[in-house]
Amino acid sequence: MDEIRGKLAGRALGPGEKLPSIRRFAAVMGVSPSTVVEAYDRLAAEGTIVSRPGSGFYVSRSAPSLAIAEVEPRRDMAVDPLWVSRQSLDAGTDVLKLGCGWLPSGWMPNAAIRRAARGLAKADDVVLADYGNTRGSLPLRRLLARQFAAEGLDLRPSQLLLTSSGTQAIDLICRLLLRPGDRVLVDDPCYFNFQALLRVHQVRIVGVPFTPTGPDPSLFSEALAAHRPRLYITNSALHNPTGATLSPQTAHRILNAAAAHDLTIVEDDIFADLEPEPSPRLAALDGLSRVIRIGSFSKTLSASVRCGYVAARSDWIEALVDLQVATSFGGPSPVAAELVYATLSDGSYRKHLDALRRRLSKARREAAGKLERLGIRPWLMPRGGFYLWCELPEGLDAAELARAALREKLVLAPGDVFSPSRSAGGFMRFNVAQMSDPRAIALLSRAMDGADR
């Protein structure tokens, strides 16, 4: 395969030529034919040479340059909630990622994920190669009913729907209860990508601001009162991006104020194995009544492993099926499903999740020290998670800063992505995991210099 690729770089192979016979290339090679055979093959299937039954292969005239520049980060893309996702998810292996959502490949459960794919060799057909049913894996959805109930939420496993992601839960939730024009609730400063989801169902986005406890009490009671909202979009445990935590009394006044309205609450619990103890959960104390929780697995397992979970009432499950059924024939794949399932019931994934805690609380005292001695400052100390919430020294504007460090490699999360009234161009969320990096300090300081002020 080198070979011809090499040939058709130099262009001493070019489209629609003949490629040498199996025999002869094989001779030339000093391979087998067999081993020509697959080489020939792999190329045929991946569109640059072409098979013709009875006169042998040929280069393909529509064959893919070999040449293509990797496509780097738009520069020149307004500074939204958009904004982060894109910079991160396009940047080469080259970029340091501070602002990015996921932990670094390397502090996964990479050994527990490899031996899970193993034993996929030896599942069922139907596992490799059929759909999977309409709720996903029912052994997987009573793994999480379990751990459910250890919580104190108690639930059945039909009460649980399994889909691709985290973020394709919220969808169907919203295609389930919003309409056109409807008001969603959110906290001020939120997860940015809830503002780009709900910007896509054509809702209005109502901010309330948040303390270090929770959403303030009073001023959601008044934004309830006010707007009549449909939804409230939240994070209780290690709030994103603030990592704060949801106080018991915090909680009790929004539950009694979302029953009062009539309001239905998304708890978004996609950290909650990241925290030291279990803090205050609104499904938990509502009983899953109003409140809908939604999970995956993508920040202490694999992001490339796509599966998340919605938990919810009966009557609100059975709609979110036929949504699920209708939009994607179906949840994860079952093989996603099975890799998580396996992963989860490893002995070593609970080791996994204790030593990842104790590394990230080391990780969040070393980055806010040197976060620090640049004048830039936590808002508050997490729990647990791998956010820092930070207020930059005055006069230096986020979206700047950010524009900047793109020049220097860097990837940063400017406060006003995570603000519906943008009143955060003064913070920025850095993620503690990525800043372990060595460069990562000089090219933030670096980067500073050269913001405009």
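Please move on to the form predicted in complex with a further copy of the same chain, as the form predicted on its own is already shown.
FYI, this one's just the chain on its own, none of its partners or other molecules.
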């Protein structure tokens, strides 16, 4: 393949020209004819050459140039709720992503996923080839239902809908329940993508100030009375970006206020498996009457094997199934669900989580110590997870610092992208796992020096 590509690049072979016969090329290269057949087949598969049965192989008439430049993330983008995602997803491997929302790949249970991939190679044809049913893999839904039951949330597997991501789960719920112009409550600060997603739905975002034990209950009630929102989206456990945990009292008050105003709540439980011990859940208290639980496996298992879920009332699930068929055809990838199921039911997964929680706990302490020396102070010390929501030194603007950091090949997550009221310009969210990179503090310190103050 390299030899033929070289001839194309050096114009020794032009568009439409015939390639050497398999026999002749095998003799020239000193390889077996079957090796040449395979190379020609692969070049044909990628469209570089074409086969004309009975005649031989020819260079495609429009053989494309071989060096194709790929775009880099643009640096001139506005620092808005999409900024962190785009910058960190599209960053090169030389970029340090202290602001990103995932663990370094080496921290994930890759050995279990490799075992799952080897198991997949032996799966039934049906698993490898077919769409699967509309709710997604029944074994995975049964496993999730058993886990939820162990947490006090009883539901039938038919009340679970698998999706291709946690975000897609929320998107489907928004499609079902929201109309343009509706109001939606979020925490201030909240996960930036809630805002990006809600903008797509053309709804009005109302922020409720967030405290170390959840949304401020009095302001929450006031917001319900004043704005009559249709939906509230939140993380109860290990809140993004603060790492805070909902207290039982706040949970109770939120649910009562929701009942009084007929509010539906989406509880995004994506960080649940990173908790050292269980904390209150709105879905469990409410029993899925007005709370919808969503989650995914991107933070603890793999963000590459994409799979999320919705747990909700049966009538809502039925409607969400139709919406997912209409907009994605069918449920999530059965192959992805099989990989997730195999990994979750692998005996090693629980041990992986135990070790991960210990590792994160150590990384959190170390990151806090290092940041403290730069005058950056955590708003609270979370019980688990990988975020530290920190206050910057007086006068330092987070968006300015994030722009300066890009020049140092450092992606940060400035506070205002999380804040609907844009009142978090003095805050920054750090990923303590990514902070364990030895370059982190030096680069961050340089970026601080480079930022306009």
